[in-house]
Protein chains: 2
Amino acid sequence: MGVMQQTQKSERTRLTVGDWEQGALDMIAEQGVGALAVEALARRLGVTKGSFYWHFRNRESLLRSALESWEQNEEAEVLAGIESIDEPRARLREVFHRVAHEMKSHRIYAALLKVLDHPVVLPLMGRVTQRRMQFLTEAYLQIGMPPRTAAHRARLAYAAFIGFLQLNLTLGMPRLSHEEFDAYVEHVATTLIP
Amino acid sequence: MGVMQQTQKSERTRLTVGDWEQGALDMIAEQGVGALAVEALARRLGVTKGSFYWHFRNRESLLRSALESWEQNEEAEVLAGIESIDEPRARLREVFHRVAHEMKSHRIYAALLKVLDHPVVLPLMGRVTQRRMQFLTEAYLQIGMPPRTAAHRARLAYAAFIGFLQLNLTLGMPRLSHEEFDAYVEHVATTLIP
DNA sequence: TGCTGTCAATACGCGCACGTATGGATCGGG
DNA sequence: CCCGATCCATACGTGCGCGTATTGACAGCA
């Protein structure tokens, strides 16, 4: 006993590495990677730079840690308990509908898409995107598509997902009512799942 | 007579506003909006800042002019002589195939997608995206789709286009051979055009 | 109670890119 | 030929954000 985690309820307690990482991910989700500044984040957490440079070597180090933490958790957020659905088509449809809902993880992914020139971000996004397209490809294979077609369809579906993020989150283009939005998602599902 | 345009062949001649705009668009296409720095662009054009601040009030002014110029020309680049194709489906297929080819205009569009938080870029991208989706919607209507379906399909097709840009241009994800790339484009066309 | 390790505050230096100030070069018309 | 307008070079000032250096506060433990 005696070891309190205390990463929750950060009311006037000392900060941990995890607190800084979470704060960084919050800022990235809200304002993008460019807005992740040391002093701004420190203000947000109620301290000054002096604290930051005790926990991290520099800004890059924080970014690396935060994104590493994100990479380890982003998968579970969407795929939680998805394997309980047996029918392949229904499972894929469920994935589509889940993805359509706004999640913090998606905002971060969209923010990272905008800084792919950054040497830390590029390989990470390569891995994540690769895994996700792999998942889609296997899903289409389970439906019964021939391999080549499955790969192409997976690529198309994932491209549609990325465009969806841009149009909604950043461009604010939809201007759709709630019901019309659902109708759109349904249209996508039926168009992309044979 | 007597009035030489001389915007071509910029061998040791004075620079015009159009030269700066084109240079700016080149830099944006190659390295993104963030890399558009006054002194860097001046070096690229073989002069110094002193020249720049004679032609423009500041960096923002250049960005505004350059993007305005781009907005007026980007449409023609893809749709040139597309109305010569009568059959609606064939015309749409032709648009898909043209778009699949890398063009400078697409690189600029992709670069602008990454700075949608910029107050100059956001409304411009809103207009351009709106027009393009409008075009797609009407194309699907001409095919015979009911209005709601046409709107949804246009949105899906354009989202796929945006994702396509990200996956190829910036993420470098495709790793496809030339023929496999063509097969993918063909798959997209047949999937998205009934 | 004093010591030590942990976390934070303050002050400072530095690099970069923007923007300004001012003087120099070059071209065309009277 | 020369003068004003146009175009460019050089030098400087400034703000911002990173990173460093130094000191301070506060816990647990002997």
Second form
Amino acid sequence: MGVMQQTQKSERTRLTVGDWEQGALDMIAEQGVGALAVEALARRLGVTKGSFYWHFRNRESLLRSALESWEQNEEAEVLAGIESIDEPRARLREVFHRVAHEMKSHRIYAALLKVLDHPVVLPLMGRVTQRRMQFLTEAYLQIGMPPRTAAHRARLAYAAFIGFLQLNLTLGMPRLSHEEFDAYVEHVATTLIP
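If the structure you just shared is the form predicted together with the DNA, then what does the corresponding form predicted on its own look like?
There are no partners or other molecules in what follows, just the one chain.
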């Protein structure tokens, strides 16, 4: 077997679909959807561009696959263990505190907000938003709010989350100190959880 064939086989077996997806998500979180390029990602992963095609047809198929993976995993990351909290207000407060801490998932979400006209991004963001709104509405119903009030409060809570991402990750507003941030999160929770 030639050196070239060995290298290609080694790269093909070394990197999985998940590795490419994770690399794509890291790139999106750091630089946005527009920065995702096969050649740049291959360089970042330390392989040739040709090895990419063992797993994906093109950049769009990688983007779709990576975002679907993110969609499946990001909520599990935030909601892990939440169902074990019995008291509905305490459960909702814990969700607010978890969501408030900056995670790579939030940076990906903020990057996706910038490209809602992209045909892969728009339907995904619609699904994610719908699930999040349903979760919040259900949480407010569980604390005893009437359905219409619960839906309104869920929308307000979600709008606060998106606004916070826009201010911090998109518009680059000055960062709050750790103490100021914790006080802000507590204020949001107190305001939005009756």
